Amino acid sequence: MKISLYSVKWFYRMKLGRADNELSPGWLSMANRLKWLKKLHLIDDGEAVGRELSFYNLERMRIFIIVILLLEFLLFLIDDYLVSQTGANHGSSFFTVFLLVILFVVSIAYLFVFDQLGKLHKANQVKNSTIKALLVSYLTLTMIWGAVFTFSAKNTGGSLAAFLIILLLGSLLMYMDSRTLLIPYLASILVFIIGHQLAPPPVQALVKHYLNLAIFLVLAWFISRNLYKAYTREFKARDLIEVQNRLLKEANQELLQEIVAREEAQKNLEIANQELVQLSLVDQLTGIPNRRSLELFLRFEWHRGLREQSSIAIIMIDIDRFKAYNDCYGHVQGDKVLARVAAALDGSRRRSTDFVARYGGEEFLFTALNIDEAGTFTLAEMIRKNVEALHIQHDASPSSPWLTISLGALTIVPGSVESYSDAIHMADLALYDAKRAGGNQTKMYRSPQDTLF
C-alpha cells in the first residue's frame, strides 16, 4: 500500500482532532504511532512478525540441535562415570544408548528438514505455520527425550540436569509465545511425571526432582516470555523506523519533484521572458531591432557620449517610391523587399558598435560611434550602394530600374543639442532634402543656414 507522508499526517490529524500546526515534530509517541500505522496497514502485526520469527528460529534451531547432541552425550558420560564410581544401579545401559541413537537419528533428520525449510523460506515457498509446527514438534520431542532420559538413567541428579538444561535452552534459543511453548512443556512434564510414577525414586529424591523442575519451569517460562516480547517490540520498532524512513524518502522524493517542477517552471518563465523581450525589441517582419530597441540604444550611447564627448553618426534611410512598389507588386512582395533591404543594412555594419533598426514603415535608422563627418558620408554611400546592388526590380520607378534608397546623415557630439530626438530630426531633414532632390543619394545635415550636400 503506497501512501504519502502528508496522508499519514492528515490521518493523524483527523483521528486526534488536532490542527496541523499542533502536531509536534515527533508527531506522536511510539505507542500511538504504532497504533495508527497499524490502522493504515503499514505495519502488519501477524504475518510479518511470524515470518521474521520463523527465519530466526530456523537459524537458531540448527545450533540448538548440535548443542543438544553434544550436551546430552556429555551428560550421559558424566552420569555413567558417577554411577560407576558410586556403584549405584544404573539401570539398563542398552536403553540409554538406544535413547541416544534415537535422538541422534531424529536430530539429523530435523537438521536436514530445517536446512531445506530455510531455503524454501528465503524463496517464500513455505508457510510460517508449517515451519512453526515443525519447530514445536522437534522441541517437544527433545524435551520428551530429556524426560525419558532422566527417569531411565537411575533417576540421578545428573540425569535430571539434562532435562532441566533442555528446558532452559529451549526457552533461551526459541522465540515463541507462551501458549506455543505450553505444548513441549506440558508434553515433557507429563512424560516426566508418568515415568517417575512407573519407577518411583526415593521420596526425598522425588521431592527434590519436582522442586527443581518447578523452579526451572518458572524460570524458563519467564525467560521465554520476556525474550519473545523483547523481540517483537524490537521488530515493531524496526518496522516503524522502516515505515518512517519510507515515508521520509517519499516526502523527499515529492519535495525533489516539486523543486524540479519549480526549477522547470522558472526555466520556462525565463525562456518566456526572453522571448517576450525578443518580441518587444525585435521587428517581427525584418528580424532587426525595432524602434523601441533603437531608443534604448541611443539613450545609453547618448549619455556615454555626454561623458566622453565622443561623436555619434545618425543615418536616416527611406526606400524610394515604396508606395508605388507596393501598388505595382502587392503588399506581400513589399514585405519581402523590406526584409531584404533590412538584411542588406544589417550586413553593412562594420563594427559591433554599429546599430541598425527599423524606424517605421519603409524607414530605417543606422548609427555608428566615434566617426567623423567624412566617415559618416562614406558609410552612408556604402549602405546605399549595397541596397542598389540587390537589383530588386522596380518598374514603377521613373529614375531607376532597381529599388533604391535615400539617406540623410549627420555626425554629432551629444551636448550640442538637447537630446538624440533632436539629432534624429536633423537627420530626417537631410533625408527629406535627399528625397526632394530625386532620391538614390545621401545628404549630410549641416545647419539651417548651410547648404546640404
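For clarity, every value in this text was computed on a predicted model and none was experimentally measured. Residue numbers count along the first chain shown, from 1. What changes on going to the form predicted together with ligand GH3:
Where the chain switches from one rigid part to the other between these two forms, the hinge residue selected from 291, 246, 261, 105 is 261. The two rigid parts differ in orientation between these two forms, with the smaller turned by 22° against the larger.
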Given for the second form:
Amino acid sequence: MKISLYSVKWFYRMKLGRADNELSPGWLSMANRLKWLKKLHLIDDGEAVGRELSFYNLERMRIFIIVILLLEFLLFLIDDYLVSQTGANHGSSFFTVFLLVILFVVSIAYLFVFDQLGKLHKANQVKNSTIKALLVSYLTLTMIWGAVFTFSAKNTGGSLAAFLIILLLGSLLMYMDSRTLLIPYLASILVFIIGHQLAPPPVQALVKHYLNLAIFLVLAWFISRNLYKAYTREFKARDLIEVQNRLLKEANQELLQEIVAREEAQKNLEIANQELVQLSLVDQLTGIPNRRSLELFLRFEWHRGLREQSSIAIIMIDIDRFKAYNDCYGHVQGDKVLARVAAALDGSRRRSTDFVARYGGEEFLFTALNIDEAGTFTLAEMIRKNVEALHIQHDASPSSPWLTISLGALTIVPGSVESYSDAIHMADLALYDAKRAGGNQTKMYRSPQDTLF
Ligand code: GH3
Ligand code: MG
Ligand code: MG
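Can I get the form predicted together with ligand GH3 as well, since the one above is the form predicted on its own?
Expanding to the full complex; the earlier chain stays at the top.
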C-alpha cells in the first residue's frame, strides 16, 4: 500500500466537502469510488487481478493440455479406424499422424513449461506478461494446429470438429480479455482460409465449414468475454470489500484507543478528585482532619445538637512549651513530634462520634457527643495522659521531663451559646487558664468571669 488509508478518508472529505468521518460514503458511486481508490493505489490497478488470473489460467491450461492429449488419442483411434475401414488414403493418414505427433510433442513441452511457470509464479519470480505471452502462444499454436488438422481429412468433416472443440475449449478455459483472444482466433482463421484457398474442398463442404466456424467463433468469443468480465468484476468487488474492511478495522482500532484513553483520563480524574478532597480535608503533616474538616463536622453536629438538644464536648489542646522544643531539637524533629502527638490524640478516640482535628500550629481540637461535664473532664485527662505516656523527652520544659499538653474543655448544648465558634472561644479561655496554672493539666470552662460575653 503506497498511501495511508487515512488519505482516503481525507480525500473523500476534501473532495465532497464533508466534515464527517464517513468511511463508506453512499454519495460516492461505486464506479467513482473504484476510480479514486485506484488513483490512490489502494485497490488494484490491474496488476493484482492479472496475477490472480495468471495463477488460475496456468491451472486451467494444464487441464486444457490434458484434454488436448486425450482428444489427440481419440483422433488417432478414429483415424486408425477409418484407414483400416477404407484401406485407402494413406497419405492423409500419414499427414494426420505427423500432425498428431507434433501436437503431442508441443503439448508435452508446454506442459513442462507451465509446470515450471506455476512454481515461479508462486515464488513471485516471473512477470505476468511472460506467463500471458506463453499462454497465448500455446493457445495460438493449438488453434492453428486445429485449423491445419481440418485439411487432414477434409472429406469426412470430422476433423473440423477437432478444430471447433479446441476453439471452444480454449476460449472457455482461458480467462482472457477479448482483445488478446483475437490473436489465436485470427491466426488460426488465417491459416484456415489460406488452406482452403490452396486446396479448396467441394463447395458444399466449404460452405458448411465456414458456417460452422463462424457460429462457433462468435459463440466462443461471446462466452469467453462474459466469463472474463464476470471474473474481473468479482475480483474488484472483493478488493473493494477488503479495502473497506481495512478502513473499518482501522476506524475500530482508533475508536478502541480513544475509549481506552478516555477511561484512563476518567480514572486519573477520579484519583485527582480524591486527592483534592483528601488535600482539602486532611492535614498534610499529621494525617488527621484539618481545620476545614473540623468546621464541616461542627457545623453539622451543632445543628443536630440544636434539634436534639444533645450535648457536645469541646476540648482545646495545646502542646506545652513547644517553641522551646523546636528551639532545642530543631523544627524537623518538632514536625515529627507533632505527628506523634496527633496520632496519640487520634488513638484516644473511644466512640465512632469522637472527632479530632489539627486546629493550627501546635493546637488540636477534640470533640465528643452526648457527654456530660464529668465525662468530658475524664476524657480530657485520659487524652493528656496518653500524650504524656509517649515519653517524648523535653529537656527545655521546666515542669516535666516529658512533652506535655494543656487542655481547656467544656460541655455545651447548642443553643445555650449562639455558635460553635463561641464554644471554641470558651474552651480556649479554659486552656489559657490551664497554661496559667503551669500547664500539663485540664481546666473546665465554668466560671462566668472567664467569659468575654
Ligand atoms: P505554651 O506552653 O505557652 O503553649 O508555649 P509554646 O511555646 O508552646 O507556645 P507558642 O505559641 O509561644 O509557640 C508555639 C510554637 O509552636 C511556635 C512554633 O514554632 C511551633 N509550631 C507551630 N506550628 C508548627 C509546625 O507545624 N511545626 C513545628 N515544628 N513547630 C510548629
Ligand atoms: Mg499555642
Ligand atoms: Mg504551646
